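Below you'll find only one chain, the form predicted on its own, shown as structure tokens.
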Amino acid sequence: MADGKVYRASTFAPVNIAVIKYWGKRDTKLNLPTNSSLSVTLSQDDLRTHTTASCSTSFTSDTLTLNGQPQDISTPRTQACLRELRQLRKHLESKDTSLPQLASLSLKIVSENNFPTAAGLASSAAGFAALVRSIANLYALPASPTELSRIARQGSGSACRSLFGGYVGWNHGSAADGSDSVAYEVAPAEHWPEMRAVILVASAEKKDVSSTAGMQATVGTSALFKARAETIVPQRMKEMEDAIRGKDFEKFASLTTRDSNSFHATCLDTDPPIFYMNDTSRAAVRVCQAINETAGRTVCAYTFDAGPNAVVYYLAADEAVVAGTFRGILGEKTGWEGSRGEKVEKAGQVPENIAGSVDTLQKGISRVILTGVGDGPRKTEEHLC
């Protein structure tokens, strides 16, 4: 293989937003979580990482580029993923000597996000899922999404859930080596395709406190954390899986908002306290509450990851009342373009008693993203290098 031939494979991988949150690690090296979690995979038509993995004898070292900027590929997390993927390829090559010896070649990995990176929009989840899936395709590995989720987890915990579409659980596991800490499908996207989301982007800046640093601070200092990890989350996992399988939106919404509140309560209970939500985030909560009160039923549910951006879930049948209300407030912001956004009509007046929250949203939101539940990683012939 001295001819300099370039082998390559590309994939799109989705963002996932947890409705039962992962927070805290029982093993930082292996990225093993203290509690299980559950997420909704969002449509790649709206939010995705596009990654091309290539290898060749002409490459002199492993390299990684994200959004046109060179990245440090020597980090332990990235190296753990590369090491395991190469081991799987070496196993194939040892069984079939006719295969090209790709495992020994340097890798060139190029990725692009179509959404702000490191701003609370699960960029690392989509990024590591795309990295693992594209290299698995390059190496022609027969590994299942579950097996690949174990590898992706070592790069970014929530990345394991982006190896699946639809509604995805991540078992925290009990084995010391992390072999049972893998993602699994709760239900495919087509089971409950009516799920929609509007993301209110409150900040596209990098977070003040990274998720990794925040998690360990919470584990070490929050008095609320133990009860959440050991009692609250296990019960909510069972209830959320039942809600999804039964397509019970009211239950889904209640669990989603309560778990988001619980997660951020542990962040506030950390010493020193961690503030991922801001005034704009809290204004979004009040507007969601007002939408439900006006509708006379639960039509939307908010959730916040480790950042200020609100993800508001609702069903397609309620798009006019939910997305329509936000368009009435944020109609001048970027994100309403396109066939779907243009169909959303501005809803009526929001209650006067939340006028302050409306004003805060108008000042604090930079853009909106309309999306919905989607599928898992997609192989593509659109190569970035």
Contents of the next structure:
2 protein chains.
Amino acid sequence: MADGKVYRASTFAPVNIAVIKYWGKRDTKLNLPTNSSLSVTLSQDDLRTHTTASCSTSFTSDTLTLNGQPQDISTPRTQACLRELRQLRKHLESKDTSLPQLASLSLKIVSENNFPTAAGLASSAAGFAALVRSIANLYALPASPTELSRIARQGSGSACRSLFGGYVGWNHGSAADGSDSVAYEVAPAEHWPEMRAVILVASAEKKDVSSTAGMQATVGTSALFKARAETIVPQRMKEMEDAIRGKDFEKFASLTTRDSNSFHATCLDTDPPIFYMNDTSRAAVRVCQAINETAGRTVCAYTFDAGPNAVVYYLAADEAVVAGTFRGILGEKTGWEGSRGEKVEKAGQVPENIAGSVDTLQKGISRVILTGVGDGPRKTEEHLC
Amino acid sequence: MADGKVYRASTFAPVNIAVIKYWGKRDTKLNLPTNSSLSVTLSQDDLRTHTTASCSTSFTSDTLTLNGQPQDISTPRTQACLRELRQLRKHLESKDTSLPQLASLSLKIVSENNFPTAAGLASSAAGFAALVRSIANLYALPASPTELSRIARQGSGSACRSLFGGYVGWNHGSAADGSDSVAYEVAPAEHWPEMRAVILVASAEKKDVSSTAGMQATVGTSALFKARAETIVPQRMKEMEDAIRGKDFEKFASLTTRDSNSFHATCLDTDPPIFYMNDTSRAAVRVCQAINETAGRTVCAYTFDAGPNAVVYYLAADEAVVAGTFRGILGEKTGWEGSRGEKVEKAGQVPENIAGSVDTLQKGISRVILTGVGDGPRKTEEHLC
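Could you output the structure for the form predicted together with a further copy of the same chain, given that the previous block was the form predicted on its own?
Starting with the chain above, the whole complex follows.
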């Protein structure tokens, strides 16, 4: 162990975008949510964090680097993850003394996102999922994705859902120690592989309020929030799981848009109010409505996280009418030039009566990202250093 | 009665702006609301409808004119008001046969607003209050403002509150026939005459959804609405009446802004979502917050009706810091040139860190209106014809 040998393991981890939103904590230290949530894991071909965890006697302290920049590793959230993972490794080492004593070595964690961190794409979910998964690999932990989700949750709540691919629930749980507040697979990506998403990235604008601060302000001041957390979301969770199991896009779409609007409604009902959606976001809503009206059925569903970006879900069979319409409107923006984007043809007709919204979108959207449902973290031998 | 004599009576009626919002009907025919509401009646020196009601054997049919344009008088709502008023007159005539038989004569109603109808200033409230009050005067009805409010409510819900001056409640009532869904005086204008308002009129933009259609969509589809109507508003009504009776501006302001946000939250939670506030509205919110922060206490409160206009309430003693700041930002807009506006001096300092909001306001606001709490309908001998 004094030989300076470097132990190393790497992983890719995906981004997820919730369709039933996480907003509000019942325990801020453990990141225990007031309500359950459900997300779609997005393909790592398009959006991912790549992380290499290594340890060695030659390292003198724990370090964390993201996109080449040293990060503060001493935050309580990161420390909680490292502590839990080291405990599990120590337990292994105590049972099998032939194992190298990795738990006591300093960790070097190197991460890279393949998407703009500033784009407001919930990079912390992929980031903490990759951190936890890579260290679990390094430590050869037999922990299940469920057990790792419990750990990643302490880094960033929504990170717990990025330990799984496909359609992923996060149970709010009731235990005070958070032991039952874990993610679970509702259905793997292969169950409903046709799910696609086009992300409309709004021009950089400073966030109104961080989601960490915002959600607790909502819990503390919104009179409408209680009904959402206690009654509305539990009902929608069941309906959404049914929609996914039954591959019922119309139901999935209706629940997705209504839950996004409900979440932003509780933000607006916060005192002082929090506005994440802006006029650009509203223009995206209008265009989605117009696409559905023109199609004569529900072919797309929008959702907005704690920022103005729109994520528009649709099925592969409707790519021409959904992504095609957005390409017709936003064809000159970055994001269409990749192999996925080039396959999307501009839809011949942009829906009528939405000229104002088209104009607002063209002014307010800086780039698009084409993606779809994808699998969970992927182990890789490609190491970062 | 065959002499062609023209009987005539005229009134001015005020606009009111709710601080606890009316949104949702339990009976759409009778305009019975799902929840009580409370408003401030605004001064008729600044905003008013002037209406002359006349009747004569020489008139051949009922007619209605607004700002010189003939209006459809056959709408069920207008007809309901005329029918009720004629019934009351008939009752008088049946008890005293010496009275002229006015109830059977055709009515000519001529109205003028002294403010831009298109500005989205709830002109229907002043309009129906003036219509009902002028005909009640013409018919010499002994009806109280409360009784007239029951009639005006059938024309336009919020019109019932414009039958009173000062601070006015509207009881949602429980009777199926609406007999107890009437307005009442919480306090006259003289009780708290220092209340002022500056209205920031947003540049003309087509309304997202009419309030009549919008509120029923909310009732039918918003999962959050029930909590607002059944629990939140009843509690706030009591608190707001206390705040007004105690002339507690801080409490008044907090309830006003929170209730406006709650109302717009239920609009956003409607399926499809209704957006009345836009980026200009949000900029007004930001500026109000900055004004309060700079003052170190609550000196202003914003509220938004079914449109992007901001109504900012403040007390006369704080005119310099509230209206003065808005004059500093919007000094070149229409509305400051009147005698009220000229008294407002530009505040020396615009709060820091809101440059973006200042810019958005300057682009999005077309005019301002300075006003304050005022009295109820005023009888006048100035007749329109």
